[in-house]
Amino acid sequence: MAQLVGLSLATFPTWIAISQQRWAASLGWAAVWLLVLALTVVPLGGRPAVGWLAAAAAFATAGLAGWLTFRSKASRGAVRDLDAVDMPGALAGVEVLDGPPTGWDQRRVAIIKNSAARTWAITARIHHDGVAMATDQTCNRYTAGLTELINAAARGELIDEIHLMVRATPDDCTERELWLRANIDPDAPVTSVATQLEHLRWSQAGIRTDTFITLVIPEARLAREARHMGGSRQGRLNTIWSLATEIGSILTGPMGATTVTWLTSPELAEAVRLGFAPGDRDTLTGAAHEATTNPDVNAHVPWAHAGPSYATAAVRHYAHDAWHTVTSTVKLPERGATMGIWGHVLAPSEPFERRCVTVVFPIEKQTVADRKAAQAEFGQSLGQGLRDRLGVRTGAKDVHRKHKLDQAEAQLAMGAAMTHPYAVCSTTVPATAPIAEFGRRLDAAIRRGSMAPQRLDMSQDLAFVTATIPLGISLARTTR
């Protein structure tokens, strides 16, 4: 719309010149308008030239104002409250609250409040056997389970987005090494000890995956429901926990997850810290192991130390402490995508590289979905009518589009949800590695999966948070 208004305003000099019968000037202004039209419409690297100019100007302004650089309170000796969240950019407005005690062990699940985006969220860690050895029937059952998950979220009209995140990190085998140190017997056969050590060495060539799911609820929807669930703040926490219970039953049922653990505040802080610094895992795991026998050991990560001590956003990557990250977004193909294509993206190209994939499912409200489907059907019918009157042949793409619209309308009438998912992929390497080369390898891996990447230039800080930090930050939040 802004582009249309800009192009309309750009025609004014031409009309004024014509009204004054200055024909040479009118031709000159018409040539200028054609140049503006080309810069506005023709995409360069996925964006119009005008979009690039606007983004570059905004990026330069933010750089001159110092908004692209973050330095934590801990690095400045200004920490006053260890429980206060101190993180950069889009995470600056995040606050973590303790939910109501649940279960036999009275766990208090962490509730994420984002004051800047006016959303609430809750995150769980999922353990799943994966689909590498699954049959076609099992994969189809998982796919149906994912559809049931989205439909269940849409029926409640509270959940706005579902984030599914997978982080593939080089396996440091810390747990196995600790077990060997505790159980190795000096009298054991030399061959047995050597075999165990060889297994440990080979295991370090593998990767470990961490899977998270985050439910995002807008404040506008949650406030109404909270009045019936115990009041203002307590009602919101109770409502979010009831949604988590409902979604958790689908994850362990049709979707085949073996366990679903909704994270407490210390567990979530550790997940966030490992998002910024994947190399800290061995020390945190070792501290947690030692804390089981020595109560004086502190194995927790305070929220004041969960973020980076220093971070800055460059044009083509994001620097956080001793790590660099490149993030690209992926529009899923129209013909659909199989679960196996993500294997190309999640496989690191070097032993020190970490890859992340986050698939975001924005869920439309039923009334909005029906209206959009009706508008699309009206536009399709109008175009088809014009083609019939003009005698234009209906192409295969038009027939396919009509079939998809009819199918979507039928599914909406049966109670299905409408969603336009997108994926964000990232690669993280030590600052000493050539990050541009690893960004190129990530794009190549995405293309091997039959998808088209787009490097999120000048938005790498927000893209990194969406792809790597399980706090429910979305790329689409500002455009919906």
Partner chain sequence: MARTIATLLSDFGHTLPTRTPTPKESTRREFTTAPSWRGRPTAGAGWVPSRPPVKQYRMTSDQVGIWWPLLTASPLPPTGAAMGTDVANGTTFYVDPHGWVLDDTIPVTNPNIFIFGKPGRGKSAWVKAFLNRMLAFGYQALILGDPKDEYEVMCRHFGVEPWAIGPGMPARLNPLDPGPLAADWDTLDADEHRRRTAIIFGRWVVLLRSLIGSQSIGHQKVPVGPTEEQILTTVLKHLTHATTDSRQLAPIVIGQIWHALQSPDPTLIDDLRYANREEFLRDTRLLRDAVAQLISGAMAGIFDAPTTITIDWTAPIQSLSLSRLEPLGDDAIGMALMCLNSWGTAMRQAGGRRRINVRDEVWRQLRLGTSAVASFDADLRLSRSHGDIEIANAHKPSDYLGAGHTGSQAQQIAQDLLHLGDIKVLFGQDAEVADDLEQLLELGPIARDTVTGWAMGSKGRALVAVGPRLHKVHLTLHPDLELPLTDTNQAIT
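Numbering follows the first chain given and starts at 1. Each form is matched to the other, and the largest set of C-alpha atoms that superpose within 1.5 Å is called the rigid core. No experiment lies behind these values; they were computed from the predicted model shown. First, how it differs from the form predicted together with the partner chain.
Positional change of Val190 between the two forms reaches 2 Å or more at the C-alpha, relative to the superposed core. Once you line up the core between the two forms, the Cα of Thr14 ends up 2 Å or more from where it was. For Thr147, a C-alpha deviation below 2 angstroms is recorded between the two forms after rigid-core alignment.
Go ahead and give the structure of the form predicted together with the partner chain, now that the form predicted on its own is out.
Next comes a single chain, given without company.
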């Protein structure tokens, strides 16, 4: 809107020059206006020039004022409530609630309330066999499963975003070490035991993959539905849980997940902590193991400690505790892409590097999707009609675009949902490693997947949160 007003104002000198019949000046001002138009509209690296100026100004102001830096209450000795979330910037409005007790083990699943976006979210950890060794037939089945997931979310008209996050983390082998301690036979031959110890060292060059799904439900949609489930907060939590079970059955059914575990508050806190500090995993796993025999050991991460102690946003990366992260979004190739393009991105280039890929599916309401498709089709038809009347040749790209619009409209009519997905990829390395180099390697990995990387400069903090913290923070939400 501001851009539109700015552009309108920028035409005034031209009109004034015309009204004064100063034709040369009016032509000059028109040229200036066109330049302003180009700077405002044409994106360079994702933003138009004006957008870059605004972002740079905000970044510089915040940097000078010290707003970019985050210091946790714990690091300042100011923690009053261990259960209160204490995290930087975009996560400041997040609160984590315990859902209703569910299932035979009466787990209380964590519900994420984001006051800044006025949304609710729920997160699960998924185990899946992947597609690395799947046949084309299985891949097609999984693809249909993902479509079914989006369609089911759209049909319910409650979920408006689904986040799928994959983290490829260096393997600290803590579980292996604990297992070896418990299982090595005291009478075992020396060679066999020595081999185990050598392998433990080797295995630390391996990686482990964690996968999360987060469902985001806006309050505007939930409040009405929650009335039927008991109203108030309890009604909301019950509604969210019923959505989670519905989506869970699609994950384990058509999408082929072997297990889906909706996270409790301590589990989610751990997932968040490991998002900020992947190196903490060994101590947390060790503590969890010790807690099974020693009740005095606290294996849980309190929410006040789940965030970073210190974090700051640089122009091209984000620094959090002893780690640095670079996050990029991707542009798909024009010729289309195939399933499995993320394989290169999820392969760390060094044993200490962590890679993350988060794919977000914002889902449009069916009515809105139909209207937008009709509008696009109308615009296309109008343009085509004008071109035909003026005798302008219709290029191959126009034909392709028309075909895509027709196809989208046909699919919507057949019950498909409209979504506008995006992906963010990140690399996290210890602060001692050259982050610029690892940023380049991430870009190279994205290119190997036949996509084009776009570094999310001056927004690395928010991009990091979406890429690695499974709390359902959206980059596409335009409200507020």
